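Taking the form predicted on its own, here's one chain by itself in structure tokens.
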Amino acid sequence: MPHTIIEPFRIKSIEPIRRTTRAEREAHLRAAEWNLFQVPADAVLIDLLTDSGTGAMSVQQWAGMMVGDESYAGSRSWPVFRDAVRDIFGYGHVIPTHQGRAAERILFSVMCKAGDIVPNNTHFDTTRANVEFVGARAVDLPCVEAADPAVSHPFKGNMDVAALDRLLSENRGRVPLVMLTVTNNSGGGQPVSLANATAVSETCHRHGVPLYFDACRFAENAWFIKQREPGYADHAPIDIARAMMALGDGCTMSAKKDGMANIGGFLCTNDDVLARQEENLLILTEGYPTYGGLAGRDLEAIAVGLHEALDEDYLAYRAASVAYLGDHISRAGVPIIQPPGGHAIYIDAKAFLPHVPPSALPGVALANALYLAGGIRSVEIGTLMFADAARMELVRLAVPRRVYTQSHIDYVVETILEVFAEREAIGGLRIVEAAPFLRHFTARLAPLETAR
């Protein structure tokens, strides 16, 4: 029996991609003021900027879109969506939103006030920004193993439970909720164990503080638990996901990740009072509670995608394809967060470019070099994204779901190794202009040697 893990699907429709010359890429990067978010997608050959909303939908999802009911209130697609979410996540109230950050904004607007503290294993960019926008403070409490990118540990996404206990003890009345991100995106796409989630839940509830999951990649996290945590090898991913969500009081979700859809998200809670407040804000800013800013066809696509993301053949392929990229470049000496993550490979830009200090944005410098060398777009997770809160200087290569084949990944490997061989020639950048929140999206940058 062959051991190769193949794509568990056939390609039925294609989208052409176009090669550009280095001169063209140099012109695009200059016009974008060295910010890859500003580069036109048509000028990108392999787009690994994000796995959010960039995946390919299945024939079952497309079929669901054809029966989507676009009624403003009481759409037939609403109970299909609601029941699919409840089947996996189990929470009583399901509040649809147009994407995950809308769910975060509603959650923190209702639950937080100025001076509050919101702990997380590691906040991602929109989560941190939405916490800080209401005047609260986002605190990261990653496990000790997460501090060293080169250390291999099965659950580097875990939260430091002892640190959480101390924070809750020392800040009574100031912590309206605790969040646990699965998988831990800013921490390298690393999973959280069920044992750790259980300990976090017990600690929260002992202090009378609700636990919410950032569940964007809940299916990938369930797969890692099945593969790595003793006692779960014979458990189905859906049962592992249900067990984890049962530990919480609610969740936020970007369905653009493990919802396998191009748009959409939701906020869940078991609290009747909070749900009413959240629905009131939803109506004000997103839409009616039975569509929440989404078309009926999107509700249908998400309802299918949430269950497709838990398919074992898909998850085995997903994890193997990402690990393939990480293993090939790390064997050649490229420093990455070990072990490879569930949705992305994170290059340690600080170790890759030791001559470029954090103040000169080594992650951005490396991401730009990869684009110039091969038309590959990635994203920095470091000083530009998080400013003084940056724990590491990383470049994330996020692999869209069901989009690229092994030959595409082989091309990415070859490009990274070419840049690695010439890494001493890569220089740093400076920030010319930046917004107060989520500045990496729109920042204007300049190479240090040409900055004025």
Ligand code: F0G
Given for the second form:
Amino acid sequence: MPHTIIEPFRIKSIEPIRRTTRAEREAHLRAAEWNLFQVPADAVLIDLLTDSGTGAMSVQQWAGMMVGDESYAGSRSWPVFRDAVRDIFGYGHVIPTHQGRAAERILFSVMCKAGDIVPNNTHFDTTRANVEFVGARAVDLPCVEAADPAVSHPFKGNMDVAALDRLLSENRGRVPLVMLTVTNNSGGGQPVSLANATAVSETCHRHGVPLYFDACRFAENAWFIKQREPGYADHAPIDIARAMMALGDGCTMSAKKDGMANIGGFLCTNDDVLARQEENLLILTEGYPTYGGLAGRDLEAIAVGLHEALDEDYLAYRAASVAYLGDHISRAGVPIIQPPGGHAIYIDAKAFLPHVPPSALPGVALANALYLAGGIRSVEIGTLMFADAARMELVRLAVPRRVYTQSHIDYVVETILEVFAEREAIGGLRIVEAAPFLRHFTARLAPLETAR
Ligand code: F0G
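Could I have the structure of this protein in the form predicted in complex with the named molecule, to go alongside the form predicted on its own above?
Now the complete complex, all chains and molecules, led by this one.
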């Protein structure tokens, strides 16, 4: 039996992608004021900006789109969605939202007030922004192994449990909830072990504080547990996911990741009182509780996608294709967060461009160089995204689900290695103008040499 891990699907419908010339890309980047978010997607060849909402749906999901019931109240698609979510996540209340950040906004609006503290292994940017928007403080408590990008550890997404215990002891009454992000996106797409989640859960509950999962990539996290955590090799990913969620009191979810859908999300809780308040807010800003921020067809696509994300052949292929990218560039000397993450490879831009200081945005400089060299779009996770809270200067190459083939990835590897060979010629940038929240989306930038 051959050992090659293949894409466990065949392609039924294709979407052309377009090559551009270097001169065209230079013009696009200048027009975008050196911010890749502002470049039109048509001018991108391989788009690794995000794995969010960019996946390819299956025939079963498209079939679900056709049977979706668009009734305002009591849609037939609602129990299909609710039961699929409950089957995996197990929480009593399911609140559908248009995407993950809507679930976050509702959760933090209901649970937090000014002066509160919300710990997380590492907050994603929208999560941090939604915590701060209600006047609370977002505190990251990653495990010590997470600090060094080059150090390999099976569960680098873990939370520092001793630090959590200290924080909860010192801030009694000021921590309304603890969040645990699986996998830890901003920390390198690294998984959290069941042992760590159990310790976090016990610590939270000893202090009387509820634990919520940011469950965006729950299936990829379950796969890593199956591969790496002693005792779980024979467990099905769905059972591992269920065991993890059972440690919490609720979750937020972006169905644009492991929901395998192009839009959608949900908020879950076991707390009846909170659920009522959350539903009231849902009606105000998202929609009626049987559809939230979604069309009936989206509910159907997500109900199917959540289970497809837990398929073992799919997860084996998914992990193999991301690791393939990471291993090929890292073997050639490109510094990446080790080991490769579940949905993305993170290049250590500080080590890649040691001559560009954090204030000159090395991650943005590298992302722009990859675009100029090969039309590849990636995203900085560093000083532009997090300002002073940035712990590292990273460039994330996020792999959309079921979209690119191995030759696409080979092209990406080749482009990165070309840029690596000429890295000394890459200069930094400065910020011309930026918004107070989530500034990386809209910031206007300029190369440093033309600053004066
Ligand atoms: N939490 C995590 C860990 C995320 O990665 C994201 C989105 C969200 C919450 C918010 O979900 O986009 O549906 O509102 N991450 C995307 C990314 C945008 O590119 O990593 P959303």
